[in-house]
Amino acid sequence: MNNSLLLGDEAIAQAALDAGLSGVYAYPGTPSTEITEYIQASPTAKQRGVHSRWSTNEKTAMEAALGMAFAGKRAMVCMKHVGVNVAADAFMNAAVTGVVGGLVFVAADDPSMHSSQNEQDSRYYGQFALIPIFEPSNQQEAYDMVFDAFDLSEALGTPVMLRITTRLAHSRAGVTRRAERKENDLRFSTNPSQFVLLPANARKQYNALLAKQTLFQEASAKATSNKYTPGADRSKGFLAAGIAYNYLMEHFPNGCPHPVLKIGQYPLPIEAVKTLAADCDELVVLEEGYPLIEEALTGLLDSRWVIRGRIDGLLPRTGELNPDHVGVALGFPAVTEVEVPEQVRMRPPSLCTGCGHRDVFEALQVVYKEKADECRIFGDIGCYTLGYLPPFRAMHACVDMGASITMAKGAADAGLKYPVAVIGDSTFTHSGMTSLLDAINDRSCITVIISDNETTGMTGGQQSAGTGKLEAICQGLGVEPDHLHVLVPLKKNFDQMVDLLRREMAYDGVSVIIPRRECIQTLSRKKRS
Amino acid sequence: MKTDIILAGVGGQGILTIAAVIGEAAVRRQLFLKQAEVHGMSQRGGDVQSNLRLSDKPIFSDLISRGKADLVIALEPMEALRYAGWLKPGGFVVTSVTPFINIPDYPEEAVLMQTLKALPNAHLLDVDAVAKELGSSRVSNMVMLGAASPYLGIDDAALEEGIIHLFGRKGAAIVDMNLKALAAGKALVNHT
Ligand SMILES: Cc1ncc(C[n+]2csc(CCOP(=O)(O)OP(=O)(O)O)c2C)c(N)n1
């Protein structure tokens, strides 16, 4: 019966490499991680030589997607939902160029944002670049799913989106597999403009991309994932996509006696919404995420139809789903919130004993206290971003990767007299390179700290880019080399960093101080093998 | 049959060896599972849970329904306390008495105890001592394992094989400590 047990991210990686995979780009990101992270460990992957080192950043990591599928080969790449805006750009324009070589691009999203500073749906950036997408109910759908996918993007030669929500990713199931099928040879576009977006293409590739909507609107009629199941109670009909299709089933053991439309590939099959219409008035839709398809069936169906969801409140509008809010919303009876007894206490994530950034945040502490109103921290995303909690609470800003040294730049463009950036090794190349270009360029005046544990280690102690060479990064960049520091943040150090720091915020231009420890979770890692 | 298990701790304790070795088990019994675990954020040194769910039949919610659960299992007193309220009447659980403290407002442990203990079907052992006594204070995860066992509606020489799978590769010492564990957990709870 069952094969294997499969995360949801496990069994994408497995059939990715059995649908002839040659090559993964991904940045790490809670929770599509473990895509890349189970190609990298595959003995399969090695043999075959299928690509799989991490990227820089998302941006990096779609492009290099898009070069092979350029080149014919199939490619798919891997990133958390705020890793899409940083991909934007190349994502937007993939889908204007197509691809030659099969091109799957998973989004893995955080509803509830259980690791995550948002909860944005990758759906509208599908929508948005007017591509498929591909939305799995369980493991083996997401398994066999990209074997669909690839053979779509091939057959019609644009990019397809795999979506995905943490509580796929990180659910295990059994998955059984297919056969492998071989890789690409390299192969070109015989059309030499296709890939060249200066405006005259540019508008030529976005018509054949408007012309192919209707193509993918005859997939999605014909795809087996869109399935309507009639149902003799027609009070309503439920439009169910992804994994909310479960929560809807969970309540009905013995099947649903509603009229049923599972979704599991947009664009939306519009016909068989419209069966679906044609026997209820009134529609309730199961989505994980925001109400997409609901604010869709307001365009689609006219008032008569009554459309109840996220938007209309019978469903919670944020978070994840739950069978608990499934059933409410099915009618059966509330369970009573069973009151968690009042000894049970927050127990919120915290840095690891140890940890070098533990050190670093207690002599910023100190230094922070004697500016007081005078000086912002402004951190950035990783497991420093835990400096805000107490103990230490120091740190006033965390938006988006790379924010640290630009915001600090501009709060000191604004007046604030000691801005200080708190930015991760892994962080500052993925994004805070550019921006200590500019704060350079304008000799604001701000210190920047990197944290460097030479690890990305929020995500679980991924290879980090600039390892070794991020002193020659700064210097390059413009770092005055009386301005540049390294140090051990150790408790011994303890003084010195504290005089570092006030030192270098008295300072009338850029500063960059490097308190440099191994993470001791890889580092114990390391031993332990 | 069907078993929903909440399986509950601190980031870093290992239920999800735990998980592992019951998914390995149900596997070769051919029972259809669904594992919901925690990665990323919460593994900080912050409360964990993994949603496990076992049946004969095709299962579709990843997650367990409040008051539903058949089973908590947990490693640490306080997160058994958390997920008391989605067992379903008569459920049980199974809980290590050893308090993981990397909180300032951790409740008193007397009072902790008492609320476990005035629970209907409540199991609360020293799985560390027991751990400690066989020689490795590394499988007091697989002491817990053994001590819900009876409720898993598994056999045992399912979960062995599951641990035999999962070890392997450690060598023959580390299967054998865990087998051990296993068979001394479970003597604790029909002793209890
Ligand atoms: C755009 C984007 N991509 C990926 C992530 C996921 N993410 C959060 S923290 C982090 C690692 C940061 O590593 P580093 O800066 O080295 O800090 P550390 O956690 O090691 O302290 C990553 C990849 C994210 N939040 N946003």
Given for the second form:
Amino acid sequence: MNNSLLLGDEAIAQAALDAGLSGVYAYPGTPSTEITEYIQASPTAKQRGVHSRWSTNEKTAMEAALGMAFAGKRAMVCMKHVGVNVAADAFMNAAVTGVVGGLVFVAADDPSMHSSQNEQDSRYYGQFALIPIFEPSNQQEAYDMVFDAFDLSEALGTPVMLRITTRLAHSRAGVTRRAERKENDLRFSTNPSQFVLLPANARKQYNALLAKQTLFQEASAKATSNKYTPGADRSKGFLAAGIAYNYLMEHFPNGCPHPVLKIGQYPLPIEAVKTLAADCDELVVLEEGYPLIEEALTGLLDSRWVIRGRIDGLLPRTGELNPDHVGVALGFPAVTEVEVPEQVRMRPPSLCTGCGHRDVFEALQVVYKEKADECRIFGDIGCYTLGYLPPFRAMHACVDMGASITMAKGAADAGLKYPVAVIGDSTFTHSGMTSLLDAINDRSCITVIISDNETTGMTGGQQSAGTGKLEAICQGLGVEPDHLHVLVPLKKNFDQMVDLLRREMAYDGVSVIIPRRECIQTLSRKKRS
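Return the structure block for the form predicted on its own; the form predicted together with its partner chain was the one displayed.
What follows is just the one chain, with no partners and no other molecules.
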């Protein structure tokens, strides 16, 4: 077809469109966001009416994608690794129901926690759900694997995971496109009990999933992305998965002298692993994330083989791999650290000048200092999490999406007199609404600040599901009208914010304060357009 220079995320998005996608479902989260944004901006997607509106959270995204696959269409669902936790209920059960149309689940992991709370490895979720996993090593392979994943999903009636990491998602390379395919027609299962997981049906479906494991293994054995290359120097052999394969080959531009088994599809190709092991005395595992392959080898091979990787310390256990890490593992000299000039050193992130969150934290600082011994501030996931950093230092916890309200409630249950929760508008509709309902039902003595910038600011200004609805949601959940307040966070309203915080923190019940001012980044983009 043609060549394009694409991010890994963009290659996946373009492949999905070319493979006959009917809908993408997602909640924005680095490093997965650009997949959905690319489809939203695509003229082809608009012409065909491909669904691409943001979902309220990852669970609703997963369920909607499953609904599209239920109807025989091809669907993709995208999220970052911690979003997989949110989607896990539907994700695990989708493996049991199976699918009619193809369903590709893209999990974008963030080793080194560039923009995340942990480094969890989504391959374990795929293994846990007993479904096939694809892991590309470059942008072209990411593009091609989307086609293969949809085909395998439909051929075997199962969701398929495509696992990528930050470095692949956000780097560019040339991609050659394939011919476009038409979207599927509506089609439904001939098994009336397939998607009804009552225990009697679920047991049958689970047995069917177990029966497919042999087919998954056969597909993996045939996959072109699982490639064994012999080598003359058999003192050691390498299993290199995903982007780690590139880091290995960078050190051997004329070809690796050692045997290499490149892994791009799971379950592991057992016979290929045994072929590699038979050729080598020592096996080195290069994989991004947790030591999933390394652990699997201890079950596949006996103690005669030395298995090296992250577990034994040959490679760092934390953070993302890079060519330097792999070079040291190969015995090359360590790269000498170059001192970075002060002018270009990384600076700590900070809230934008003029951001409404700044005014909220400045007012909160004043009231907190008056009640410091009896007050704690529970934060949440968003750009306002930067309120933890200087100059504000106005946050004592930030754990996961929506936890600010429920942690504040728990602290109130423990006897803390003035618990305050700070949460953003998008995070509130993502995971905060049920937390607020718990607090209302218990009449917890907490103050909830929904800092509303009318967008999903941390990931670039995507649509927020709660825009224009927050007051109605809070009232519907049961917040008393006298203790639901909306104000504009500006310097001229500073004294009003401070007085309101003092008054509502003293209230014996649930108070909700909504400081609302549009994100200055989205506002400036509107003015330029």
